[in-house]
Amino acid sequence: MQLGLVGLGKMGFNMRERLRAGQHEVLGYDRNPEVTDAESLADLVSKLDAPRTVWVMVPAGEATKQTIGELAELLDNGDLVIDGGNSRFSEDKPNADLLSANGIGYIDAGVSGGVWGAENGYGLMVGGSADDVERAMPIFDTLRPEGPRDEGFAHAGGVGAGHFAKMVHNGIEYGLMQAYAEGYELLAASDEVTDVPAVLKAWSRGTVVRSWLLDLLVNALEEDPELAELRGYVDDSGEGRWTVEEAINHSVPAPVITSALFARFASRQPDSPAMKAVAALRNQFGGHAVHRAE
């Protein structure tokens, strides 16, 4: 199958490599001249045979909106656009409506696998019409991990369902990572455990907490046993926030994911104003000692 791929960053570049290895013809466009196959988005479209399929893999938000807006003008009736970025699911219907006005189909694809996807495959959850999904299935089958399709791919529902599923996936990821991180800190704080990396590595087979995330933590500790080269500052790219917002909208209790999100906010405060207020209150009502700022 022929595919146009817009965005050749860490994931887009690896996706192009995996698809090419699967015998697909992939033409990519990126502003980086060292990796692009086309001079512009218009040049990319001109090199594709109709009916065209174009996969957008650029940062969520304005960059995706602008790219899809430009594609709406460049593509023709019968073409198909796939948004594989981490867009918010509520942005999918407006994108689909914009393209539909010109007879262009739309699929939203949640993609999980990170920088390891080129080798291991990508977990995919997509939203869109059954006909559009079937049309793109050769691409999905090459990108997903080897094995049964339903263990690495899901047609989650209509437009927006793929990104909603990926949003919840990433919210769960927040909670899992926070649990591993808290366990690591407790092990490191103890006097009893003298080889924390060895303990975590021993959990990687046979135990009920084994997972790929645990394997990655083991890898990180092998490279830097005390994580001394890192700051304890953690960004969030949006999906965790959106998951918590949707939990509120649907009255679904999500205390673990919510706590993990707020733990990331706490990581960005070298000196918490809230905890200063708590220290001041303890001092005021009970005369408890406080630590004075230098």
Ligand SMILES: O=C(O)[C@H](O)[C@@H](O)[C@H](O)[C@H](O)COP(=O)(O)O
Given for the second form:
Amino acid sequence: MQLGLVGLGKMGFNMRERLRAGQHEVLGYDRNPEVTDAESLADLVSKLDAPRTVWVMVPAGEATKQTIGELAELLDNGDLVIDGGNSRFSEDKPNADLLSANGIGYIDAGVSGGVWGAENGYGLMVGGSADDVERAMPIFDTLRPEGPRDEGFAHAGGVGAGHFAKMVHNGIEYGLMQAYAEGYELLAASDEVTDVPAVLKAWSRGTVVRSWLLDLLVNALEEDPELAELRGYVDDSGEGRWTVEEAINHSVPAPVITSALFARFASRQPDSPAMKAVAALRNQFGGHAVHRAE
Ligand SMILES: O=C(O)[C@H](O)[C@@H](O)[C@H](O)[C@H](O)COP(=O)(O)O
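Form predicted alone done; form predicted in complex with this ligand now:
Full assembly next; the chain just shown is listed first.
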């Protein structure tokens, strides 16, 4: 089918490739003139046949909000917008309301797979009406991995459900990565294990903890066996925070995801004010030795 695709960065560019390989007619718009097929969002819309479907794949937050605001003006009754970015689920309902005032449908799509998705397919979880989802199904079927639809795609619920599901997926991602990372550090610290990459690689088949994230850790260690080229500094783009906030809102205990998020915060501190306070208190009440700043 024909699709307008706004945002041709790491994700959008690869998605366009996969969709074109799947015989869809994809017209992309990006501010980068080297990759765009249209001069502006308005130009993109004018090149599409009604009823149009436009997939938005720009950074979550302000950029997505602005793009959807512009599309609400440019598109017409009967058109459909899909937000495939990592938007917070709470932004979906306002987006859907804004668009539906002009008769435009809305689907929120959680898209997982990163830069490997072009080749392996993207795990998809979507929210929206059954009619809208059915209409976009040829696109979802090409983007998702080959195999049974329900092993790479879910219509998770109404508007907001796709991004809620993706948020939880990413919270799990934080916890899994943290567990592998702590295991890696402990193996590396031991006097017993002399070949850490070999142990992790051996775990990749047959063991209970085999997984794609483990495979990626094995890849990373093959490239740099002691991760000597990296600093232990980890950013976050919001999904983990939102997961923890929703766990609190629903009174769901989520200690693993929460501590994985907090481990990232700790990774950014050159020294820990909290641990300085602990050292100071030990010193105050017990006269225990402290390590002085240089
Ligand atoms: O499923 C995925 O493909 C990833 O989760 C992807 O969505 C992205 O890499 C994360 O959003 C990174 O999240 P952080 O920046 O918060 O680690």
